[in-house]
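Quick heads-up: it's one chain on its own, the form predicted on its own, in structure tokens.
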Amino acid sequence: MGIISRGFSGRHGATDLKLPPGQHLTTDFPVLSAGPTPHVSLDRWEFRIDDGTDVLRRWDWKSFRELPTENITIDLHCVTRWSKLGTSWEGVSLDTMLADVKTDASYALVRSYGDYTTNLPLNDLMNKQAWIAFQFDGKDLAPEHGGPARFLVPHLYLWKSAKWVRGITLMHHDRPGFWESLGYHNCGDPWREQRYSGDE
């Protein structure tokens, strides 16, 4: 039997109604990345919101950690067909990050250290749908899982929850990110099995 990915323990009883179609439960937390793991020190970490020309907001690690945080319990669904239910995180809501930003943009391009990108409609980041997380299971987020901080957009496949996040560019027109430009679905809704560009 071939190895699916490091840390993946295979199928468990998939009778839970929380599972989107085509998904299988795992108790592990598989590590899948598009490239090598960047190691970002807290003294040089920053997060910026820009409009493609001007920086609208900027936080270093100290000012980011001074923002109000939330404890979040969410289910994760990876496009490679594993799901992990009831995961516990701490992070800052995108509603908080964007509260003072004046924009009429409709889309966001999320940027990571290591040059990974993913695109989302701005509506997918608001109303308690997305966070920048810095703790998992009560511990600082490990680099292999996106530490020091990663996006969490749990209602979409996990590639939309960019690891090692460093900023958002607000846009009036959508632009594909890394996996989207290689044929992954632009939206990535697991309940509609939007895995690849030809899926509805």
Contents of the next structure:
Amino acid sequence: MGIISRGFSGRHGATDLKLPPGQHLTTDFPVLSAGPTPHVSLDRWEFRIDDGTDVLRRWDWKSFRELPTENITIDLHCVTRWSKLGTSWEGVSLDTMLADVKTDASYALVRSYGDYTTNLPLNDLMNKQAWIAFQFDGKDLAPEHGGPARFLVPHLYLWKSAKWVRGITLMHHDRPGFWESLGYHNCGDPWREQRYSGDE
Amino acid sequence: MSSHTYDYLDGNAAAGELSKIFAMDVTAAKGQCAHCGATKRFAEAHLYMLGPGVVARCAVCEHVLLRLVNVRQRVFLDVRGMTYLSLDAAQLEASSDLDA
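The form predicted together with its partner chain is what I want next, because the block you gave corresponds to the form predicted on its own; please supply it.
All chains and molecules follow, beginning with the one already shown.
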């Protein structure tokens, strides 16, 4: 199990609680969902990486949990304007999951149980920028927060950190996800306040 | 006694948002789910309002009926999840009579 240093936890030091523009601090962990909470049993959970035609990699829960994990401390920034700092998670790096995938794709569409989707450039998922987390604060991730496993892409607004993930489709052309197709920004960098389409 | 808690509201909770867009009361309209074909009053839809936008889902199959997002001075509305909405035209005529 690796330990990720505070260097990956955001753009502030221990005493400098600088927030992205337009955000306020919360110590709660609000639950925001676009639909009912899926209750996915571990014996039917699976995660697939595909290219839109063929399945390139597939894990069931047992093989997923055999992958090397990392403890990460990160800040969360929700586009609804709350930020929660210094949250502790355990998960598998997307670097690990994509390591043996040969692709010349440039984009990824993340898919969830419950049919939520979100899109990202593939580069945003690599180089220690994204994880699939299964524990929060030392406990199994609760269904309302995305359990059994959710995406974490902490350098982007939280809608990009899809809950209840089930797979990634690798694509040559970008395709907007659930919120990106309805007025939200395609990239979603909180430090550049990329909330809505048309924001720089 | 059941202690089940719900994570959604009913479709009536969207009345305010929808009244900014439509001249008629959409919550009283009947809509057909484009996924399962169920036809119900919009007021019966399951409404998720705490996220980045409003999402109304079919009370039968939970597929998305309507999505609405306020983006600064624009409103984005997606109603692809409904085959149709059946509205009471008499309501509009009554409204016109009041305006006259």
